[in-house]
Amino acid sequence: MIEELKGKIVLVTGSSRGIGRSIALAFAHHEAKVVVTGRTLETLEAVAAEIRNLGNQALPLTCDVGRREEVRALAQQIRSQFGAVQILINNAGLAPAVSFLEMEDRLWDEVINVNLTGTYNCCKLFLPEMIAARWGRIINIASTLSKVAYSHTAAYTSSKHAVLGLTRALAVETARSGVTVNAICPGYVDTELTLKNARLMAEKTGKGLDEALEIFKRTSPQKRLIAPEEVADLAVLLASETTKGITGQAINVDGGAVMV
């Protein structure tokens, strides 16, 4: 265990699923008290349920991040019940595939408030308290797609470079102040939301399901996607003292597939 993650107060947004859940899961295996966020009260309410199994501290909350007064009604509750947030894992994301000139205008404005401006949102409301305690960690799950791009991900890719650009300014910025700011860059990992745009390849193609995930397999050299946990080991490793000297990096973890 990492003693000193030991009743930290953690963030985890989106974490009703997929990477999300695995990081709340990975805090609390080392007794962080964590807040679980999402849009849908049931699925983090399992969430936490599994975090209270372990022995540990769980808040779940319902909020749309894209919305500045959910996220300061969010702040308000945490201090409420826990106190002030000190890690923060932007997790919350949209990764629709689809073409430029298919895409309807509103999925973009969705795409880019939920991954971006939701990301500015939380580091806005969460970072002056941080900086105010001369210590705090965040950490934006980013993707490969912040570095490079694909067909059908314009929105996406476009989203995610933008959060990278916010992760090296707050970086600079809050050099000197205790607080580190990171990304995680993963390349495909084995979730739900991979497999429904496998699924929509295979419809759109004509290949068969396992055929469209071979595909993204075979983007990356180890030829696998990537475990959530495998993200969520490094997000608590970023969180702990052993790193306090990295800041404004982009860490890929994608078996090879970008090496930028």
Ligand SMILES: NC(=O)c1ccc[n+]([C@@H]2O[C@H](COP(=O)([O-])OP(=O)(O)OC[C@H]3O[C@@H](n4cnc5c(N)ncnc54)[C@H](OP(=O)(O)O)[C@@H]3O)[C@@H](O)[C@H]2O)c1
Given for the second form:
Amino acid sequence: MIEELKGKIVLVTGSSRGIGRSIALAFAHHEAKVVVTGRTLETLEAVAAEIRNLGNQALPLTCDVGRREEVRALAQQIRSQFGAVQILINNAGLAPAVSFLEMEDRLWDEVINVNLTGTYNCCKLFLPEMIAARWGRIINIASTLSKVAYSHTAAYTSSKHAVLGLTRALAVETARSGVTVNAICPGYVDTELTLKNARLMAEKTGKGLDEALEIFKRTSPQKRLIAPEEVADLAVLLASETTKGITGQAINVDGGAVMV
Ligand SMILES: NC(=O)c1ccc[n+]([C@@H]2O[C@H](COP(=O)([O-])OP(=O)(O)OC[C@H]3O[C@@H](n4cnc5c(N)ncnc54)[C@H](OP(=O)(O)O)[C@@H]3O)[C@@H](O)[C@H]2O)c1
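So the form predicted alone is up there; where is the form predicted together with the named molecule?
First the chain shown before, then all remaining chains and molecules of the complex.
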């Protein structure tokens, strides 16, 4: 139990499933008040119910992070129902695998809009209240593709490199304000997003799904997918008081796949 997280107001974007859901549950475990957001109310309510079953507070609210007016409305709802956000986890994202030449312009626009501009939108809206309180945490769920590139990921890699740039720039600007800004860079995580891309690879190459997943696993020296809970546990640690000296960092959770 990390005592200082008790009662803290945490916003986790894209928390209806996968990594975001695990992060929401991990903070709830430490008795934080968790705002769960995404675009689908039904799935958000299911996660909120899981949190309430633990005896903790959850607020499910729909918000497309790529739509600035929805993020503004979200901020108002959180303020009136919970208070000022103290910990922001920018997790909402998509990663469609497609070759650069086959990628439609609208796909590029969507990936940049959700992964990068969505992160920007939330930082812009919630950072001022953290600075005013002289305490805050921003944790961006980036990717190992913030540091390296794989084939068929031009939009995703560009968006995640930029998220790391934003993380570093904000860390410098907030360094003396009690706020830390860090990125977590997962490798392949065992979520629907990974399964979807494995299915796509299987279809395109005629391989089986298991074989496609094996290829993903083999990118890591540990030869396995990362569990969403591993990412969540690091997010909790980065929100704690003991890590207040860590800012502007990009920490890989990838079984040793990328060592920069
Ligand atoms: N899985 C991996 O291997 C991996 C590796 C490195 C980094 N990451 C990053 O980790 C994050 C989460 O990935 P995941 O694997 O957990 O993905 P996931 O299983 O596909 O979940 C994505 C979540 O984001 C929400 N979402 C999608 N678009 C949104 C939007 N425009 N506005 C608000 N919410 C939105 C989804 O809910 P709705 O669809 O209902 O909105 C869902 O809750 C992403 O940023 C991803 O890039 C994942």
